[in-house]
Ligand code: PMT
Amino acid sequence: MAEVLLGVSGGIAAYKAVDVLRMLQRDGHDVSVIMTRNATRFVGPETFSALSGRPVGLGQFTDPGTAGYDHLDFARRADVAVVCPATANTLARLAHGLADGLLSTSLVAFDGPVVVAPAMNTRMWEHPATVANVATLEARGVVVVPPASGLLADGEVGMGRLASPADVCAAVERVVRHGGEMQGREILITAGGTREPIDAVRYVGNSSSGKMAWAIVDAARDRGARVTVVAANVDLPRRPDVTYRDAGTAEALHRVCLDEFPGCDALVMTAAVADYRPVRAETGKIDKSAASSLQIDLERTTDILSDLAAARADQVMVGFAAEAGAAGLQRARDKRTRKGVDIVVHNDISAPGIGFGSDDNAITIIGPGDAEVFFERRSKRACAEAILDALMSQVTARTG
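Model, the form predicted together with this ligand [one chain]:
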């Protein structure tokens, strides 16, 4: 149970903050509310004070008869702050440290984790100033619950709808449970699929999208880790608060991992790395009129995980196993021992709707002593949380 400061700023979505308040309470949290003056034009403060059972913070200088420091009191009391909805104006104030109202002043005085749930018209959300402010906040470790796309209050359709109250509360819950847990840890995450050139235009590759790795990146950042990603051909949006190094082939990925591995506390090897590559890549484009069939000689690539495991200091190492069918789980167990890693995450890529390219996964986390936990189909983000829980239990087992 945590003490939550709920900041409500002035947008039409302010009424949804009432649901957020109720859900936070249902999750067992105590909630204090600060409303901006504009927010009170959309919802009456009485609603929030009646539901929270506490006076609502409205302004810094509302009661000349008292000599309190309301902004410090709100900031001191809170374990986590959530701003919902966060208007473009409130995001800008927060990004630039402006302290000209009770909410903005309290947030500047608050040194705990902050979650913001923006809601605004699409053009305001996409304005370069808002984009830069969101990037600044993310770089500072603020958790941004991105708005959804759909019909907006002004009748336009686009990005800018407040995320669902359930998603906002889930983000708060994650911060309460795990916020700061990985502070000071360096996590190296590989992502995507390597492409091994046959000639100047063709390659041997796979359909890894990078979504699983990207979910682990988000989860690790929300827990306070510093994250470096080695990305093999991933075409997904990148975070400003993460270091990315591109490595398109197995050989390049190996090289970059060798470079980054000594400085990390944990490696999560999500990338689908080619096991074989063409012995020789033609420099030009192979002329298909020259022959009706083509033989390509393949050679084994280096097993990067095994190579790094042999050289490790005390990094926690997590590998994946993309296996098809019922016998795959045993092969995954064998991989954990053979490759010398702490944890292997098995996913059955023959099952529909999960694995390569999808938004969901179903995983079995195999840990030391072949201890196994199965997580049925769920979002890749939820899988990422389970994987980081397992990783952190290994970190704790080592460091006490």
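Positions refer to the first chain, counted from 1. All of these numbers come straight from a predicted model, not from anything done at the bench. For the two forms, the rigid core is made up of the largest set of C-alpha atoms that agree within 1.5 Å on superposition. Compared with the form predicted on its own:
Annotation for residue 158: C-alpha shift of 2 angstroms or more between the two forms, rigid core superposed. Here residue 140 does not count as shifted, since its C-alpha moves by less than 2 Å between the two forms after the core is aligned.
Alt. form predicted on its own, vs. the form predicted together with this ligand above:
Chain alone follows, minus partners and molecules.
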């Protein structure tokens, strides 16, 4: 188990850090706590001291007139640091490397993984300075547990509510279990849904939002991978330390994947690629008044996954099968064999509340030797972690 440094900064959500401490302890971790001066206005240090069984770090100088080195002691002892809650002020200090208090100084001296859980008013969370500071921290490898939307302490409703203590602890656990295991690995991830043009305005497309792929991107980044995303019409925030290549149609996606695939260690083919496209796309807009009906001739698109499987060296390949109904699982099993890939992830798009556009999913991971594991409804990030666990088991089996 790990030695965790828990930093508590001055926001009303500081009381939830008590639950984070207890959950980390239940997971078997030892926890040391540093509180900022403002944090002590919300929760007394005696609470954290009693629960952790250790003195709480409060200031840089233990005795008047004597230089203290507590910040180095905290930094040397910790395996992972988590700041909960992380106020806008604390995020700014971390992003700019300020070291004017025990918490900020300890974090500047710490060279291990850092998790931050922001909490603040919506306007503060959305301020350009905060947005830039969060982007800086993420680019530096800091794991950010995004705040939730809901009722805030000041009575407003919006984004900025501290993530649940369970989510914060889950992020710490992922770092402890997986931090760095994909270091140096090149992961290629396709995302979104292709759009095949009918004319200059209309297209044949699908409902894929890219959320599942984005969750896999974040999980792979947190494990140390270098990630390249081939994005098909995804309208989601992009990460500063991820390489993106846009490919809106099946043909474009095929071309970019063939270009990127030789340099990757693993492919996660999350994108929903159109199976058919119009034989001919009109250069202008079709005049709907010209006829009461419209007939469009369609042709099959290229099978990207099969082409990549035929061209691979030793890459691990993960495909997706979005199917409807009870027969869909068998079609997903057949797809893994037919496409020649290592893993197929099946999800039932007919089930309510999961799949395209939602924040949750329920998946079956189908691997070699008819191995199958079903994961009931959970967040797409949790599904992403399970998918990467399966992927890494294949990597380990190949590399020993």
